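Just the one chain here, laid out as structure tokens, in the form predicted on its own.
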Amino acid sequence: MLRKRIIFTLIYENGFFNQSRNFRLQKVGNLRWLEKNYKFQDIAFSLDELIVLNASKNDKNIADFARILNKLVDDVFIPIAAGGGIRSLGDAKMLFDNGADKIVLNTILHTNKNLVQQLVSKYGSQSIVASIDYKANDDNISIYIKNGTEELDIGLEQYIKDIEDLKVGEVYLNSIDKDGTGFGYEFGAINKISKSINVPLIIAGGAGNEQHLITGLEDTNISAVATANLFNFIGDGLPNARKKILEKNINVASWN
């Protein structure tokens, strides 16, 4: 059985790290206050994935946040997938080429099928994971591409097979509702498609606290949780994390 993972999210804009709510993005610190404040090298071992997402609405400079990420990354041994602004074979092979092992997609998912399959061909699947930003309300599950702007007029679980079929790697499912919150998951739209979906499932949107995490990975279809909380789980969080979930005997990475 393959183990499950606990990810942590940075969302980047601009030259700086963001705490996000609901899609509206609150500036945090640059790197400089990421490193003196995170020191991934350090926190590592909570980790078994960091996620880096380029929410620049304006200008995806892929440059810029290539050298960010490059310098993000020196020293921490962990698997990076970074995506936004991904529009070419070239904006991807910038990002494989500083530091990331995989890479997220969105919003050509939709718009660019046929780049989709070139980046699948050329990296290979398990190197491309699929975002989906998603608002619930009731039964109606609501998908947005970018930046959480233009909703689709599609439901979610043909875009899920829709997305299959372009043979990528993993779906980040990730609720516009819950993102920031602190208050849980959004077990609506993931109960509905965590059964049928035929890839890798990681959630995300709402993680607070160790419970959150837990509760996400004790339901077997879930292979993988995300936060991006800056707060919640700065200094020790996410080391008193991972013990409380080892001490769940989740199927989690142990170091000693």
The other form holds:
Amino acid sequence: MLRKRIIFTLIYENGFFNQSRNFRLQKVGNLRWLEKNYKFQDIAFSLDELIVLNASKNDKNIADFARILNKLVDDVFIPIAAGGGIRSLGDAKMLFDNGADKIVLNTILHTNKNLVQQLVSKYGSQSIVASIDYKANDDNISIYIKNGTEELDIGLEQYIKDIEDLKVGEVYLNSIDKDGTGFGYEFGAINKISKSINVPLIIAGGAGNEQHLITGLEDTNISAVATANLFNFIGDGLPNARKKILEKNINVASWN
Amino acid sequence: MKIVIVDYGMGNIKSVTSALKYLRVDDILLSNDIVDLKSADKLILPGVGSFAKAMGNIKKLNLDEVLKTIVLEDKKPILGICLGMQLMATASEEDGFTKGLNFITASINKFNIENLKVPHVGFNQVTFHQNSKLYEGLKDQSDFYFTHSFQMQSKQNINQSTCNYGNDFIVSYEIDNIAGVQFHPELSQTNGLKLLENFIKNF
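Moving from the form predicted on its own, what structure would you give for the form predicted in complex with its partner chain?
Full assembly next; the chain just shown is listed first.
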């Protein structure tokens, strides 16, 4: 049976990994800090996938980001998706060459569909994750690009159709309002689209404990749950969460 | 142990290389040079992307002829991973119809089931072929990481192992010196490392 996935998302900005809250970043530590407090080579055994996002705002220095990525993923034998600031074929190539198995696209899904199509044709649909940032206000859902700074005048359902037409492989749906709060996922938008979406859906934004992850994993229309919460899952947080999830017989992979 | 990863310009080489290093393979080379390929103890045919484009690259480099000699005549062990596994089949219907290397008799088809989310992404359980050399020491129904939009079918006995997503399809084959896996062992945690170790040891 196809398993559900638990994904950890790391937010990188100018040399540091960050705790994001409603898209405001708080520096937590550099690569050395991360290795000391998270021991990724060990932690990776509690994860199905790792997503690393470059949120550097002014100068999106992909080369520096790629170098960090390269070091981070050594001896980590799970799929790695990386993105943030991809604006050319060369940017994407640099991430693939430095350990990314997939790339995460956001802004160019709206501003440069031609490039998205080129990337899909070169690397295949299964290598492309489409990230959507949104805010939910009652029934009204607004989509944002450029690190959550620019609102689009397009509905969520239509936007999903548009990006499915570009043949992306997966959708990463991230709630800006719930981001980093630890209050649980925002199911308003998720429930609106989860039945009709044709590609695997990853939900993000708000998970603060394993119960939140379980709520997502138990939804048949959701393929994967993500958390970027460095504080809530520090130390043994992730291994313990996975252990509890496995004990509840939730459909996630186990390794010998 | 010298393992040459066949270079035809497509595929994530870093994770395969780093898995082989982890398994203490001392000589790992990425090359499409016939001398290098001939000098290898074993070959790995990686691959991510479209079947037609990959075959185009392979033909441009004359690798189809080179691989035929080395794999079919010299009987050098080869492991195809993901697209690399598909390329050794007869043909694929991706982007119309494209002939493959035809080392094994099998076809590559689209997932064709209504409401099935494609690509097939994530860990899924594999039903092992009996007496498989690839899965030696692993428990039947072990999890491996998949990410693909096309699936292999064959009417022949190619010592296949299978997986179910919408329907049953072939996720690995092993005939003499030729093996292929649809999933990514290099991204499948300890299960995948064990499989790579088995390929190195048993083929």
